[in-house]
Every structure is written in structure tokens, then in C-alpha cells.
Amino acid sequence: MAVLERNNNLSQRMTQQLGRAIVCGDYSQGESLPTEADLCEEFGVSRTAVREAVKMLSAKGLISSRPRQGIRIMPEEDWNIFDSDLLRWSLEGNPSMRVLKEFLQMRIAIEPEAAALAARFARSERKQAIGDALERMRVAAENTENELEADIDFHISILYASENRFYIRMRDFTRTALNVSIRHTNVIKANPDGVIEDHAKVYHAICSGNAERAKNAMFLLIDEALGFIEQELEKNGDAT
């Protein structure tokens, strides 16, 4: 069992470190990586732990392994950038603002229309959710790590508002993104009662079962966020 237990860990820290490699561009797409018995050798790890740290990649989509192939890094449009450890490697250190870009333009998709649905459908404890993620920013004030996870936990509330089970599942991924992307963007804003206000807006449309207003409301927020990071683009010269 000890032995199965430290396999275990040893394929999580490759998984980790090797994923991590991959998606921050150490690897060329394309490229094959080093065989299973080089692998063991960089990482340190048994063939048992390497071979369950492929298994574990090949299923984000990041690689294929094959017989008398090797181990290939597939193209990044096979990658499954909803898995919340692609998201995090993506994200991790200095993030792109393209991909915050991305992900917000995801979000416009998304949100408004989940507040829609919560102004409709949402049950009273979903709304005290919502409210209570609200008040919490209030409270946290010069507490940033306070206030990001309140900001983080109203947008999810309201996923769960929704109902609807399809945007439900997008928490872990919104979660994970929202962790990075708000510490951007309230930085630029730099008006913490703005924000409060702007998340306002939203739980009281909702509360009032506004479904139009909701779901402006969000778009609103959203598309000033996604603003900032378009400013940010130009001034870095990559506005596309």
C-alpha cells in the first residue's frame, strides 16, 4: 500500500511538472518528447509512475502515446483547455492576456445569460448565496485575498442560480480563471465600491426577478473587465 501510495505521488509531481512543461511552450507542438526510460531518469520516478503520468496526459489531450511512436505532444486545439490543472499551468506566473482575453470573451457568452436564468428560476437559498458572496466583498474592504474569494464565489453562486446543470459544471473552470483574471482587472479598475456597486447591479435584478436587467447588468461588468485587458493588449502592441 505505502509503495502504490509514493507511485502515486511520484506520477501526480510528473504529471504536474511535465504538464506545467508542455503548456508554458518548453515543448514544441508536434515534438516527441524523451522516451519512457529518459523520462525516469529526469524525473526520477519508477516506469510504473511515468507510464500513469502519460495516461493521465494523454487523457487532458495534451499527448498521444503510441507504439513504436513515442510519446508526441498533440496540436493545442486538442487539448482540453476546460480542465481546470490546463487552465491553472496556462494561467500560472505571468498569464497571457490573450488568454484572459479569451476567457472573458467565454464569459460575456455565458454569465449574462446565467443571471438571466437565476432572475427566473433561482430558489431562495441560491439568491441568499449570491447576497451573502456580495456582503462578504463589502466586509473584506483592504482585505484582498478576502474580497477575491467573495468576487470568485458570487459568479459561481450564480451559475448554481441559473439551474441549469451545463453551466453549473462550469464552476471549476470559472473558478480557476476568475482567480487570475479579477486580480487584473480590479487592479486596473482600481475602484473597489465601482466593483461592489457593479456586482450590486446584478443580485438586486436577480433578487427582483429582472431577467433583462440581469442580464445587462453582468454583460456590463464583464465587458469593462474585457475592456481593461484589450487596453492592456494595445499597449503591449498585440490588440488582435
Given for the second form:
There are 2 protein chains.
Amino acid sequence: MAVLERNNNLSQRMTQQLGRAIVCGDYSQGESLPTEADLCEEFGVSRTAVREAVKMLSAKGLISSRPRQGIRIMPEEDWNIFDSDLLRWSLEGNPSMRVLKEFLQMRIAIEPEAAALAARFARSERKQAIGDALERMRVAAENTENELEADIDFHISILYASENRFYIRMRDFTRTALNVSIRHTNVIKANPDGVIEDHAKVYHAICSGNAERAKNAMFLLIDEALGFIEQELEKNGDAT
Amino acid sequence: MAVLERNNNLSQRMTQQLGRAIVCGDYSQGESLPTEADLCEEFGVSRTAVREAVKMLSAKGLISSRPRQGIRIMPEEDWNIFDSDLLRWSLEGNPSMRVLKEFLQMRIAIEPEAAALAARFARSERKQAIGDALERMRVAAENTENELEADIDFHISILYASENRFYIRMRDFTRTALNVSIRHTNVIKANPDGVIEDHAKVYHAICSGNAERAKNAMFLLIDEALGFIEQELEKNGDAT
DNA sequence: TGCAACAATTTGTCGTACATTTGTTACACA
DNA sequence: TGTGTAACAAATGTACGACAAATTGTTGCA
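Moving on from the form predicted on its own, please list the structure of the form predicted in complex with the DNA.
Following is the full complex, with the preceding chain placed first.
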């Protein structure tokens, strides 16, 4: 019998448990999950709890459930992969370098343009938040934990500074992407001062309202990581 | 007593009804929705149905519900606005030109880069799908309905051709964005042949594997619309 | 062989009862 | 008067049982 964690309420825990299992590939695509009745037994909970979990997962596009057919995994392209929970679950699934590449390919579209918008439209508080994060990166240079956190805040502040709800909504995506990065690359640490200076260039371009330069500076920042990854992937074929 | 549509099952209809109401701003941010009991009465359904709807909406980030506090609208920045349902609901809410601008600002990040990736990585079936859509645009030149559909397919095929799950996942976003566009702009019709040719340039660049040119061609395509909108917004201040 | 009727399976909906969480009120005590 | 605590109240959380509805498979008859 599967065991559930203690936090939150029962249906939320069920949701997490099942969601993680699906995202991590424990059930293959198109396959049928156990029926509600079976899940009740397996987890030792009432049908109410199971049904609420199923509803939440189907709201995220992971599954669909119909009479007689039972519960089916939806094709992966229908999953709401920008959902915060899904991002978290897939992060826990120890993503491959290939996935990291996909994250970076997406970031390289979003973040340079976000920086450009920030340069044009950001309110002053937003700009200040970027500066604060940059300063914290400088201070935390020795502490890897804090540095990652400040780094994440830097990139997210820029999303907010775009003053566009769609960019802002990418914050969990960017956060996850950076967390994935840190698992695969120590290249950043090779030249910490250089990295900080590259971030500073983005910040200054935004502050001075130079959209084109902000965009380019951010592009370079991400493109470097992307280039590194593509190189690694070619070398190893398919290593984790 | 509110009336529900006929389609789907009860909790899905409840979800749509409530979701639409929230997205359209019938309840203001931070406000409390009626309690489960009140919703049961208002819609004349059982608590089960209401609760399942609430769970689905909270899975989409629209609301949160806790004992004693009741059901609360979440701040808008926590909504999963890339969720297909949310996009559809907000489309039904007659979006303003300001929202259209946000859509275009996002598309101008995504689609040029998608085209670049397509030029580098697309499998041949994917390229063919783009070509098919382009051909259908040509044929449907007179029929506005069909033309929009073909146009949408063109842009979505390119997302698929990027061979990156995150870009592919943007398909509902792009579909919605184009549907929003069509409500606000007839500029496209001014010079139909020119528009088709601009699309064709993107297609040919992708086919010939020229990432840089594909990117630029797509950029121009969207930037034109964006420029038009920004101009309109400056003119009118804040018209619909 | 084709079609209709039936049966079985699974989710969908309802109602009730009680548990749990959390905010508020009221009271006792210093 | 202020403070801590106990009791209460209001909302969601969980469980169970019953039946409805939908879908699919099967059986049996023309």
C-alpha cells in the first residue's frame, strides 16, 4: 500500500503522489491507470479523495477519465507543462541534459525579449528589484545556495519588469530551469566575476532604457549556457 | 438560480461557469466567493459537484479554499494563464486592445525563435505540415473563416517543427492570440497577397535550413502587427 | 451476417454524517 | 485592564452508501 506524506490535505497529497508518478513516467502514455476503486484500496482512502485528485490532475491536462474507460494518461503534448506543480514534479524526476537544452531553448526566446520590454516599460520599483538581486549575487559569491537564489531572483525580477502578464507568468518556468541548470553545469563557477559582470550589463542596459542592448546582453548570457550544453550533448551522445 | 449548459458532465460545467465568471472579473481579486453551501443552492447541485469544480479551478491557480476562510480568488499573477481553458475563457471576455498587445509581445519572443529551431531541427513531416497550411492560406484567400484557420495552422505547425515540448505547448496560446487579433485588426486584409508572401518567406527559410532568416522573417511578420497596435493604442489612449 | 437487446463495468451525482481547521468570542485570572 | 486560554462557530475536509448515467462487450435472435 502506497504511503502518503503528512503535509496538506489528503486530496492534495493524492494529487502530488499520482502527478509525480505520471510525470516521472511510471505509467506510460495512453495507458489506463487503476480504477477509482483500486486507487482507493491502494492508498487506503475514500473515493472522495481519489476523485478530487483525479479532477485536479485532469484540470492540469495529465489525465482524462470517462465512464467505463477508466482513467487514461493524456498524450504528453496536452500536459500543461507550464503549471508550477508539473514543473516541480518534473524537476524531482531528475531531468536529463536533453531536457535542460529544451529549457534553455525556451529561455533564450523569453528572457532577452523580457529584458527589452523591461528597458522600455519597467516602473522604477521593478528596476530596483533587479538591482537588489544583482547586489545579492555579488555578496553571496561564496555561498552557492544563496547565489543561486539571488540569480533566480535576478531573472525573475526582469520578467516582472516587462510589465506583461505572460512574461510574469513564466517565473516558475525560469525558476525551474535555473534549478535544472545547477544540476548539470558547474561551468558558471569557473569564472564567477565574469558571470556577475554579464548580469550587470543586462541591468545597466535596462536602467538606461536601451532595449536593444538589454536584449543582446541577456541573449549572450543564456546563449553561453546553451552553447555549452549543445557541445556536451554532441560529445556524450545521451548521457544524463 | 444560475443555469448551466448541456454539454459534458456537471462538475465540468460548473468549472466552466465559475471559471469564466472569475476570469471575466465578476468577482474581484482577493474577494471571497460564496461558500460551497451557497453555491450548491445557487446552482441547484450537490456539494460533490461544487467541490470538484472548486478543485479543478484551484488546480488552475484561480482560487484557493481553506477551512473557515472559504473560497478566495487568487492574485491574477498566480493564474495559469497558459492553460487552454483559461485562454478560452478570457477570449470570451472580449479582450481589450491592451491585452492584444500583451499577446503580440509574447508571440514576438516565441515564434521567431520557434522558426529558427524549426529551420535547424524540424523533421520533414513537420516542414510539410507548414507547407500544407501555407497552401491552404493561398486557396482560402477569399473565405475569411478558412483563411484564419489556415493561418493558425501555419503558426502552430512551426511550433511543432521546433521539436521542443515547450514551444509545442504554446499552441493554444498562439491560437488564442490569433483569434484575439482577428477581432481588432482588419489591416491584414488590406494587402492579402503581401501577407501570404511574408508567410512564404518564413516557410522557405525553414525548408532551406536557414535559421537566421527564418527568425527574421517571422519577426517581421509579427512586428508589423505589433507596430500597428502600439500606434493604435497611442492614438486612442484606451479604446476597446 | 447483421442488428437489437441486455449485461457488466466504470465513472457521475447525490445525501448524510462526522472530522478537522481556523478564526472569534467570552471568560477567568493575574 | 490586559492577557492567556477555553469554548464555540463556521467553513472546508473526509468517509460511506446508494443509485444514475454512460459506454462497451456480449449474447441471442431474425
